[in-house]
Each structure stands twice: as structure tokens, then as C-alpha cells.
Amino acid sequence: MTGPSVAPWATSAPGANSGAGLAGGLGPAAPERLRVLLVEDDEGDAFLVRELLAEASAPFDLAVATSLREARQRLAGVHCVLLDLGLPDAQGFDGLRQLLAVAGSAAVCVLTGRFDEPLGVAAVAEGAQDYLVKGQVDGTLLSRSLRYAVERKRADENARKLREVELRQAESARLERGLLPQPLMDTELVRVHTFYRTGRAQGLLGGDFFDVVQTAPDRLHLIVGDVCGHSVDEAALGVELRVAWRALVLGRVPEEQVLPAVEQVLMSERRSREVFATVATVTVDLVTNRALVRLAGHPPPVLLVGGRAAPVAARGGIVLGVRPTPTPVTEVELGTDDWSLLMYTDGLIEGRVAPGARERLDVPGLCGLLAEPESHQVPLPALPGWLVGRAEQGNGGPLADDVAMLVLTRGGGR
């Protein structure tokens, strides 16, 4: 028999929250009041459920839907659903599956007139939190089953969220191994110090990357790059570009062909045509203390030598992935055997010079930080971290973008 549904969220147990604690209000906390949706087309059975909960003085608010279609419209804010398996618009497990697909965080308990243990096991296997038989539960058992079902559902949700966090952490670790490699070098003439800090709230890596490869006793190749965007897709693409660059360098591909080949990888692997990358590469000849610098839309390296810090005067080319164009090369004199070359991504220089200011730090501001007397007292391995700290101090808080840095040092380094 099909009857009208009761008024939305009719209170099934008046006074359920009136139980007093110990003197002074220090007793155990009252049970949480739960909202239950009964999906039942039999008016008599719906009345029985309401009476059972009232008899047990259970702290529940009960609403009734007489069809699966109506139940879908009334799931907002529901903690638990009591589902009859025989409805006008759904029969058996088909109705259960349809409801579980839209139930979200609500627990689902099957309430049926069929006493069939294998059926109950199958219902739980489908995703229901419990299987109750009409006429075999009293008010206390029903209220306890509903509350336990809600807690089991919450425990399942917490376990799922924990698993997602663990997967993100494992994914981040895998990406970190790809983005932040160990420099492939064995010379003792220079030292390399690297730094990476994510700008994302959840700590996943962005698309910044760097690498160092030695191809001869006196020849080093360095790269720092930044794939636009801040998701796992960009991080994975950054790994691909770095690995492609390393393979091309180790394969002795002519230098003028390396970045065009990296750009081909970018354009074939990116998820959309709007994704691009900025890159700075440096090839250092340790015999002549000269370097070849290529900038594809990337800020210039900063040379620390003779107590001064200045950007390398290198010609810039366009970013990779927009319009394939040869990246110009600039030959740079590194000077003496005491110098450092700082390469970085633009996350370092995009912060503000002061809280609330419109002016960004930019390359001149970075050189200004390196010119401060305090910076000369910072050991070179700690210099990238010090620079980030000073940039955040001026910015009035954490930098929004990822920051990757690479410092190549010879001799005293300054």
C-alpha cells in the first residue's frame, strides 16, 4: 500500500535531548542527533519504524520517502538511509545499487521483510552498512544499528581519505625523485647546491625542474625549467622534459639541437596547447671559465664574482611550446677561478618587495638581496634557503609559486 510521506524531518523522539547530565552539566555528552531517511512505500511499516524509535527515546529525526526517486531528492543532510528492497520504482539490489551511487557520506541500511541470511550478506557486500529484518528488531536494536552504521560509514570515509593522502604522498615522492635528481658529475673542480620548495598548499610538486650532467672532465651542462601550471600533470611533464634533456645531452646531440628536441617532447606530451615551459640552460667549460647560456623565456642566471652579484647579460628567446624558434646562445666570461652561478625559477622573484606593495622583487631585487652584507656571511649551500626566507619576508608571507634553485660554485664562489 502506498501512502503519503510524513512531513520533512518530523521528530521521532520528542525530549530525546532533555536527559540531564551530572550536577553542573558535567555528565557525558548527549548522543549526536542523527537525521534518518526511511525509504518505504508501506504506510504501516513506516508508522512502525517511527514508533520503535520513539519507544527507545532515540535522538533521531525521521523523514519518509515512498519511492527511490523521492529519496534521491531528499538525501541532503541525511546521516543514514533505511531502505526497503521492494519499492514501486526499484526492486531488490537494483534499488540498493542506485541509492548507494548517490548516497555520498550517508550510511545505508537495508530494512526488509525477508529473513534470508545469504541475502543479508550479499547486501553488505554491495555496500550496505547493515541488514535488518522487519518484525525482528525492537526500538533499542534499531537505534543502535543505525548509530553503528553511521559510525562505520564515517570510519570507512576516514580510511578512504587516509588512503588518498598516502597515495598523494607516494605520488609526490615519485615525482620528487624525477624532478629533483642527483647531479650526474664526478669533477672536484666545482660544487653544486640544489634547492626545491613547493608553493602548493598540499605539498605536491609543481612543474619546476633542474638537472646537472657532466659529459667530459672539463664540461658541465645545467638546466633549470618551469612548466606552467601547478598540478600533477605539470609535474609529470617536468619530469619528462628533464629526462629528455638528460638523454639528449648524454647522447652527445649537438647543443643547438637539444632545446628544439625538448620542445618537441613538450608539444607531444602536454595535455593542452596552452601548456608551455620556460627553460635556462648553461654549458660550462672549466678550462676556459666560459659558459654558453640559452634562455627560452626564462630569467637569466646571476653571476657571483669579485664580491658582486649581477644577472648574466644573455639574449632571451621565447618560451618552449608556443612557436618553435631557435633559442639564441650567449657566450659568458666567468672570470677567475672563484665564482658562483645561480640559476632559479621565477617563483623566487615573483613575490612583492614589501607587504601590500605592487612592485615585485624581480631580478634587480634578487641581486640586491645578494649584495647585502648579510648574504656574504651565509654559507653557499645555505644560500638558496636564505634567499627564499628573505623573499618571503619581503612578500609578507610564503611565496605563491614553486621555487627551484641550482648554485654551481668554483673556488670560494664569490
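Residue numbers count along the first chain shown, from 1. What you are looking at is a predicted structure, and each value in this text was computed from that prediction instead of being measured. Take the two forms, superpose them, and find the largest set of C-alpha atoms that agree within 1.5 Å; that set is the rigid core. Compared with the form predicted together with its partner chain:
- With a cut-off of 2 Å and the rigid core superposed, Ser375 has a Cα displacement that falls short of the cut-off between these two forms.
- Superposition on the rigid core between these two forms places the CA atom of Leu320 less than 2 Å from its counterpart.
- Core-aligned CA deviation for Leu387 between these two forms: less than 2 Å.
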Given for the second form:
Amino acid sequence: MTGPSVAPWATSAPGANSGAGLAGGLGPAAPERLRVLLVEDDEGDAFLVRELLAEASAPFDLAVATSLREARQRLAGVHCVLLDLGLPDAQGFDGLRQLLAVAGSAAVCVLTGRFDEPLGVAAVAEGAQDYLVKGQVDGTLLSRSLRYAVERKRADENARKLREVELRQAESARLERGLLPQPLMDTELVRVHTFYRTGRAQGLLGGDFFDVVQTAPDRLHLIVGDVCGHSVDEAALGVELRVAWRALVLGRVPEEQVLPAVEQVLMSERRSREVFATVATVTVDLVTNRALVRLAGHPPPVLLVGGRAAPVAARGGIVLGVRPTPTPVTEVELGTDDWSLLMYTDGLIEGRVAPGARERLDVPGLCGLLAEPESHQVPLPALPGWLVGRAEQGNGGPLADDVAMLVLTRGGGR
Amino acid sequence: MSLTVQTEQRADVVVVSVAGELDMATAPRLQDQITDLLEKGRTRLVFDLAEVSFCDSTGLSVFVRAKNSTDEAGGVVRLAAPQRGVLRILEVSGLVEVLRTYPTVDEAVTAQEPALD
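Output the form predicted together with its partner chain next; the form predicted on its own has already been displayed.
Below is the entire complex, every chain and molecule, led by the chain shown above.
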């Protein structure tokens, strides 16, 4: 007699569903249609669940997987998984853990047998959103449980994402303090203006860094550097290199030994062997207005003096971390008592010269911007910001990479 | 930005023709191709850069990584036909000393390795 008694119900069910859909459509806030995946090997139980949902006239799309393996392949787009804890291919909690591991944003409810209620409680502790006991559920309770499970999962997900963002921001701020320190100097013969801007590609920091250390009344050391790559690892490595450099300089290590030591730190601390860094260092003698410039794969600083802007004519060596070689040193005449030295990372000069153009700004383009009459009106502390603004204007949007800049200024500054 | 990568066996090397802009957004695509080639035992690589209009430090690190891997396997990495801007970044970075660079693909394909690198 089972057959005939079921058949009329089965044919009436779609009518009941469309009725609910209509009613829902007229209401002020139609409940969202939820996609539910039932993981159940017992046909009878699967039938029962379908019947209960129909009875509640609830807007659900129900799909049935008869094994955990099948369920894994059908998870896409599912809002809630209803898992029978008694599946043959994953008895009890193994199955639940496997499913939780791959469920992503889908909520998970478990179905337990009538005498296994403690299992359900333990399943929730394990990470399931809710449990239901077979034979003690009616349509209304089932549909409400599924809906609540989905809402609870969403709230949990949002809280988790928010926490992740908070952690990332805190980490970013910590790295930023490490990469971009306060200059360590007390001379009033020169001033230092610093600037940093993250690239458009990510909210996180890249590996750009700078530092300024004074070791004698007339002696100032500056560094600007860039670790290739753009993850937290590179930013952290940038901090290490910057701190290593500062320690070596403060420790009065002979100048020609500083970069080789920094390179050793890089090669022993980096995550993988292709990671390299470019740096420019300048040691300024404030009495003679002369500087020793070292470039390891880094574009040259630009000297502003006598109304002109030009890259310092310093010989460049290879980046740090690829083939350890002493970085060449060049002595540069800074000139009179009115000059500025602009040190920067390549993010500044990698923008396009015009929107859509292939050509990039590069060092000549940078000097071109500094030669514009407008640039002479910009106060020196604001010059880095103005340069980035002009570079972005040419680029037709934010620069892709991070930009770090240092301006060292003496007297009138140009 | 778009980047295309094509490979072709020539003599005893694989010529990897790269076209477009090589930066932090596109470099992973080239890296994937190189990883593929290395997994297939192809360790003699010539990169045809004639159609590369831009390369940043992330792009350079892909070549450094390829050089490290092929060195270990007894292979080679050679760069060919870089445009002015790309040649400039190779020079500024000093990597032109490590990544052998040739004016044309033919020269890179037929180049003889010096006894000692």
C-alpha cells in the first residue's frame, strides 16, 4: 500500500512548493532559496527529508549525494550540507571532519540516529552548525534549522574575515615601522624628508626600505633599498636588511665591509634563492660637501644643485644576493652649500610616461619632471609627494609598485 | 597587462618567446612555463625578449630563478634581443653580468659556452 499512498503526495508537492514561492514573492522580504545537499545513503531517510521540506512549503533546492566522495564533487554553490553521521564510506566523525575541511562557506548540519544525540552535540563542538535527530524532526523545525545554520555560518565567516583584515593591518603597521624608521640624526646642517606610498597592487607593504644614521658631527649615512617580490616575507626581509645596515653602521664597521655583510644577511635569511635586493647608499661628509655613493643594482640618486637636477655619476654594481661582488664606490662632489639629494626606489620611475604608452618614466623622465618650472615652486618637504603625483598623472593611474623616497637637503636645497 | 609565452625547440635549446609586459602581475605566468619545461627535463633555455616592452624586478627574479635551477641541472639560461628599456634594467641591476645576453636569438641559440662561467 505504500506506493499508492505516496504517489498522490508526490504529485501534490510541486503545487505546494509553487504556492509557497508565490506567497514568498508577495511578502515584504522573500526568504532566499537555499541549496541544500543531503549526504545520505539510505533512500528511505532521503525520501523523508524531501517530504519534510515539502511539508514546510520551504524554498529549498535539495540535492542528494549517497556518499562522501560524491558529496565532495557536488559542493559548489551549496548553502548547507546535511550530513548523515552513519555513512558507510566515512563513519562518524571522520566523515564530518573531511567534509568540514572542504565545505568552504557552506554550513554543515548533521543527522544522528535516535539514540545518538550526544554525537550531535559533539559534532557541533567539532565545527558543525547544528544537529538534528532523525525521527524527532518535523518540516518546520528542519527548514528553520537549515536556515539558521546558513545564517550562523555567514556570521562566523564575516567575523573571521574581519579578524583576518585586522591581523593583516596590524602586521602591516608593524612592518611599516620596521621598514620606515625615524632618522637617527641630530645635526642641523641638513634636513631629511621621507616619503612612502604603497603600490596599487596590494594593500600590504612591499620590501622597500630606507634609513638615515649619523655617526659623527660631520658624517651622515643614508640607505634606500628594495627587496624583489611583494609578500610579507619580502617586507620582513627588508626590515632585517635595514636593521642589519643600521647596526653595522652604528658599530663603526669599515664602510667597504657594510654591504657585503648586509648581503650575507640577505642570503642567509631569505625564503628562496632567487630573492635579491637593490640598494643605494650614500655617506655624506658635511664639512667637505662630498659623498661616497654605492649602487647595488639600484638607480642612481638625483642631485639638485644650481637650479638643475641630474643623476649622480656613480658606477653601479650588481644587486645583492645573486653573485656576491664588492659594490663599486664613487666619490661625488655635492657642490655648494645649497643642494638636495633625492634617493628613491624604482616604483617611482616605473610608471608610464603617458597613459597607455609603453615607455616608462625612468631616470631621464624623473629629471625631466624636476626640470619643470612648476617643480621649483614646490617646497622641498612636499617634493616627493608632488613627484609621485606627476608620475601617477603620466601613468594614468596609481603606480603599480611601492615608492620609498628620501630627500636630504642642505641650505636652500637646490 | 597581457603576457604571452610560446616555446619552440631549436637545435639543443628551447626558445621561450615572451611578449608583453613582465611585472609582478604577469611574471607568475612565465614562471609556470619555466617550471613546466624544467619538469620535462628541458634545462637549456633561450628567452627571446624582442617583444617584451617592460620588465621589473619581479620579472628579473624569474630569470635569476631559472638560472639557478638550470645551473644545478647542468643547463643554461640565455637572454636574447632585449629592447632598450629591458636592456637598461639588466644593466642597472648588474644582472647582465650573470644572465648572458645576446643581440639576436640566432646568436643565443648557437652560442658556445665558455669553459668556466
